[in-house]
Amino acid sequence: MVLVALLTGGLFLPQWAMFIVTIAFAKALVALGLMILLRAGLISFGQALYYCLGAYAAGALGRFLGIADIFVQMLAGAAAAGIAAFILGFLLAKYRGIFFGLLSLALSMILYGLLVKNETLGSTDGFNILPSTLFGTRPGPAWVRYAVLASAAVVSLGLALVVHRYLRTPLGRLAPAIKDNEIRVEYMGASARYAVHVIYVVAAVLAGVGGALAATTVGHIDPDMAFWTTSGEFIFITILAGTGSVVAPFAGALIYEIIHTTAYDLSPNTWQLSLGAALLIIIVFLPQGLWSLVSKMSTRYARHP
């Protein structure tokens, strides 16, 4: 319903209101991948390492392959942080609490500073990325931005289902218990280091495609992206939103953008204060996250529906 919701009335939308949209949709993949962590009692302050990962691939992809393609993009963004994960995950999966917080914040540094320093992807600057295509065709001027509005919905609402089933799973149920007892999980027969790296995986291949998507809708790419403020953002957006729901983190990061974009038109130099404010007040109230509203509604509906 909220696809169809998306692709019917985005058509409506100005230009302006399809940016926002698509850019909360390609943050909200990076905190659903945070919320998975956060099940597990992990906090990672690197993930900006693979949202910079997949948004340098999809860049990559135009600038010496001449590959331009939505989708293509995404699933290149995918594989490479999934990939890189899946190698420095097995460091990771060691580590536990402030430790493993602080080694990816350590990581996503070291690829920052690499950035800097290569001057084959525009050093400090970045780089443009060519104009977004769809399956081959180039959408016209005043299409492009509702092509990857629809394309950003269709991928990041499937993502959402898939990673709602695979909580489901005996592996994604693990993710609480690691949390509360991890001796406890190691006793009953399963690997909690193997289900570390499973869920560190899935949280960068999100976030791989979140940055290609981000790519993709900005048009320009730099090392700011794998910075630390980025990957506390994301973690802003998950705490915000809540981890009740894979809903949560796309309604979190759509009202992070809409009080982003008003608080910089009201206040243009001080539009930080204004955020911080705004966001501050939200999380006193509602320490559980946004979701957690409707958690409560739920609960009361059920006694007195």
Second form
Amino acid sequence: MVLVALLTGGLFLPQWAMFIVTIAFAKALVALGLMILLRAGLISFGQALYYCLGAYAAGALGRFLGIADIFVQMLAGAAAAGIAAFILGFLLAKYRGIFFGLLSLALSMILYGLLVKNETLGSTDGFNILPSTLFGTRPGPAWVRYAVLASAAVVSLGLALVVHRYLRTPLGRLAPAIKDNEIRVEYMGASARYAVHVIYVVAAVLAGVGGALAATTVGHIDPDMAFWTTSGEFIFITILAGTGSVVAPFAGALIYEIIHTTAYDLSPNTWQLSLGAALLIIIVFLPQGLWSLVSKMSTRYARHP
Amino acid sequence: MRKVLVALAVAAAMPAAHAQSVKIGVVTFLSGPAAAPFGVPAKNSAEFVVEQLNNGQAPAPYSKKGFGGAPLEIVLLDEAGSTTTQVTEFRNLVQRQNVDLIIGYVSSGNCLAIAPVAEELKKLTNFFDCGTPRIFEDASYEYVFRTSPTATMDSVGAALYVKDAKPGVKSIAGLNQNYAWGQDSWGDFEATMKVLVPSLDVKTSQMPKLFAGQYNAEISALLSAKPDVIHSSFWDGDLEAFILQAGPRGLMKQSLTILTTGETAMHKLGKQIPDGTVLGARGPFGPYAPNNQYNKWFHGGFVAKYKDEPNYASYQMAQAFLGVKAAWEKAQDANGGKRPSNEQVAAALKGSTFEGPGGTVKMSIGKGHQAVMETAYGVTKLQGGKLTVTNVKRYPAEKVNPPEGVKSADWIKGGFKAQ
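Starting from the form predicted alone above, please write out the structure of the form predicted in complex with its partner chain.
Below, the chain from earlier opens the complete complex, with every other chain and molecule after it.
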């Protein structure tokens, strides 16, 4: 039902808004991954690593194989990020707290450094992605935005459902336990390291899909996608959204994008100031994130039926 | 009573004027490290040119008000932020703000990302400053133009000047930032020098990271390598840091140093740049601009308005406006005096030739979408407390730009054939 509402609602959006919503979907997927990590008490300052890997995997498909199908690109992004996270996970799953955060940051900056030095991939200028296709057909200019938006909505909703289900599995419920008391988790006979490894790979896959989606939407990729400021943006969206529900990152990303574009539009000379002020106000008055508004309302309704 | 009449007249005139104004999106860096050397001088130039054009004060053939009588209106946008942001905001400019055309972009990465979007949205877009030749070499566009020459010209011109200024040159070295601009600039310069001097010895290529700020290790390496010539495409903060750090150690006295974008620093750091340093301005701009009526108008008016010298980014911006204006009016005449469509303006701009404060601009490569110009280099000399350039040599457009249909890299490697 949500999907039908999204798809029909999308039809009435102007094209520029379709673009913003699609980008919000892409960033929300990364934030969704960060939310799962955050539930286990882990903050990754380098999630842009997988966002960028996903984008470059999608870009490489077009550049070297001539494939530009949106779904194949997202699969490639997921696969590239997943494999990389599986390997790096053996190292990272051992660390917690600031060590986990800074190690992940260092890894993403290594990718940034490698891409900047690589002149065949366009160095800092990056390269363009082939125009998106859908199941072998190329939508016309009037429909391409909607096609990308619809694909993004379908994939995002599917992944959000999977994550929602996962959070209710024993492995998913282990995450808050690891955050609270890791030693007790181990005494119970569960392996915290294994659980963290799994969470890390899931978060990376989500970021990879988000990166591939952003790449095909924007039509261009560059190493800045792996830069630490990109990771910072994702953390910001996650904190802005709150960790209450899998829907939160999507709402958070959309609101972030709207504030961002309004600030650019209204104050071209001081947009950073307006953006910062707006976000600061939200954080000060809603320290638990935007989703706390929704949870507050629902508990109020529950108390006074 | 008179006040009421004036108010009525203004009210009556306003909707009409508003309805037919030409809305131009101007995108350039308003924040970040590229704002001071390129973004703000370019923005000032755009505002100056629009004011002059709207008052009909530019010299002929640009003396008609606005574009073909329609007044111009600027919608300003900051170029800072990721390419995702830039693409988002470009779409907003076109589809939410409904601008008629867009002039902008300093960063080559942004230009590469924007070009296909402009084509998708069928919106006339003129890049005013970005340098990479890849834009029109890797793809072809109908709505995208660049009225400034590519960075290839800067590197080839630099090599030709070095060869002329130091005929027995045997060795070179480079100091460039490790990102696309620095890599491409050095790559083209090195390749051109190797063609000009087959026995060339490349001593060292120092590639510090962008905005490193401290270059003492690189300066030591360059001092001990003792090359005849040092090439650097550093700009703004990095360029100033390098000049201040290299000056006391005598690097620029030991080797002939060529700073391909040095012009942006010459007004601020005039006294720190040693005499005999080669300065570039990415074309015949600033101190290398010809003494024509357009330059007198532009330079004189700009200095009077801002009490500051226009740098090459200012010249490129003015040139971008004049090129589109000429095409717009040509298209309007062909359209029976009616306001031309984007397609008609694009057709008129394609392959056109026009004059500006930097001299003649020929839209002759990239299927008529990419400009070529002559270029000039000279060496610095402090005269009466002001830094000037002497020994200026000019190189015609055909000598420093590849011919139509040939990629810059192939043209250089092939020994500049098919000229």
